[in-house]
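Quick heads-up: it's one chain on its own, the form predicted alone, in structure tokens.
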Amino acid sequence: MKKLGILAGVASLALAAVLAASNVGSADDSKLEQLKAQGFARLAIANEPPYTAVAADGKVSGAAPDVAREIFKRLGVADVAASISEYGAMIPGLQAGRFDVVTAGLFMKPERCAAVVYSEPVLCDAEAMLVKKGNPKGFKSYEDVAKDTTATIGAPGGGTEEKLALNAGVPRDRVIVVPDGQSGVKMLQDGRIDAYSLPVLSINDLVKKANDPNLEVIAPVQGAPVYCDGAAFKKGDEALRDAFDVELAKMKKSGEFAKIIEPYGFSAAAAMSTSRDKLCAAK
């Protein structure tokens, strides 16, 4: 009798596990249906062209939102709506349910991959620095900034560039958090920082808009890796992420993906040359 009781207990636990897994799956699958009924997906972006941009009339564009808009449309979600967020606040906001997905050049890193579920790669880029013409301090790397005890560098709060500078040994008080690209250019022009760091495409876009011959781009930053982002979803939304990946793969194969991102200066081949698994495992 005791043995039968144990077996019954094991069977009950197994059944409970199956039911729990079934309930998780149902909750997971319901996310896409929720977005269809809602009529739009809520995106977190950074307003950092050409990754993301918000026009004066509120229209959301940029390579990442344009890809997301097309994929969600194919999934039956009519449109996207975006909220501008600092990079450091994006994952907490996603986890808290304030966004449905992050499409903002949020590069894949092991620690981020542990916190969210990424799609396959969408946008890839390298790092750059904006300095005054002639590069008076001779910066080629973040380590160069660290070695110059008077040098300061601007970077987005919570972003990859801030972390790269800190990891290279630049003291916290010499890494200046900059709220947006225009502020970074102005701070550099005014001499409040000695360099401003962003991905190559973002820096080039800022330089084009600034139209200031006294600025110079250093790219790529020596020793800094090439990164790729993906659409980031909340853990528990794996079914939505998987559906997103299916449509993304179709677009990559058909060439439609390239048609969306390459006019912004991104390489479709770069995004297709790697994978989420490789990027999330990279040190």
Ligand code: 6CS
Given for the second form:
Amino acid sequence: MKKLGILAGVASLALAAVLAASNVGSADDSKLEQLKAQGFARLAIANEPPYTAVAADGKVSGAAPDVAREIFKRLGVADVAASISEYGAMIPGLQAGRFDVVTAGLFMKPERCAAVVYSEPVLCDAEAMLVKKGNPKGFKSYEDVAKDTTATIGAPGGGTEEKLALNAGVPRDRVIVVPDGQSGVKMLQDGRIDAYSLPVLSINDLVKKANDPNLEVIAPVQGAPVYCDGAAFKKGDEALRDAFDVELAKMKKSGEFAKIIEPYGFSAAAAMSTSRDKLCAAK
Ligand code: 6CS
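Can you switch from the form predicted alone and show the form predicted together with the named molecule instead?
Every component of the complex follows; first up is the chain already shown.
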């Protein structure tokens, strides 16, 4: 009888192992199941049109949330809810579970790729600088700002343009953190900064709304790469990211992806011409 007992014990252990293994899949899918039950996915956005925008009535739009809303709907998650965050706070917020995904034009760069789980590329853009009409300081690159010892440049906190300016040699005290687009334009108009840097489409949107003939756009910023974002998921949510990518690929193929982003000024071809692997490996 003893022998039988041992065999039974071994069999039940083996069965438990098989069940656990079979549950791995469902454990991975639990995040998507959780979002379906929640009824919405919590997006981190910056409110920087045309990437992301929140209207006075709270309606969320912009190319990144619109793509995410459509994909989550296809995955069975009825809606999205957005919180505005500074770029530098998006990844910590995602890791702390305050958001389910960052859909904000958070450009893929190696250090970010190491911290989150990106989808395939969604929105690509070059960098721009907003300056006073006539570009009095002759800026063409971030290095030009560094060389002019009296020059200051505004950029989003924790954003790519802040990093580019610092890496080009602009001292920390001459890189001014700007909370949002309207503040950046005002600070430039008031002479509190000599340049304000954001991606080209964001700067163009601000210039159109400012309707100020004393502003000039320098684009692209010489020496700055063209970046692309992806939807950024928390490490551990790879299954959710993979499900997102399956739908994104279908929409790229069918033309629905282009239909969503191109009216905002983005190029579907640009996003489809590159990949997460390439962008995360870029120097
Ligand atoms: O990914 C970033 O850091 C940058 N992305 C956008 C869309 N705007 C500014 C920000 O610095």
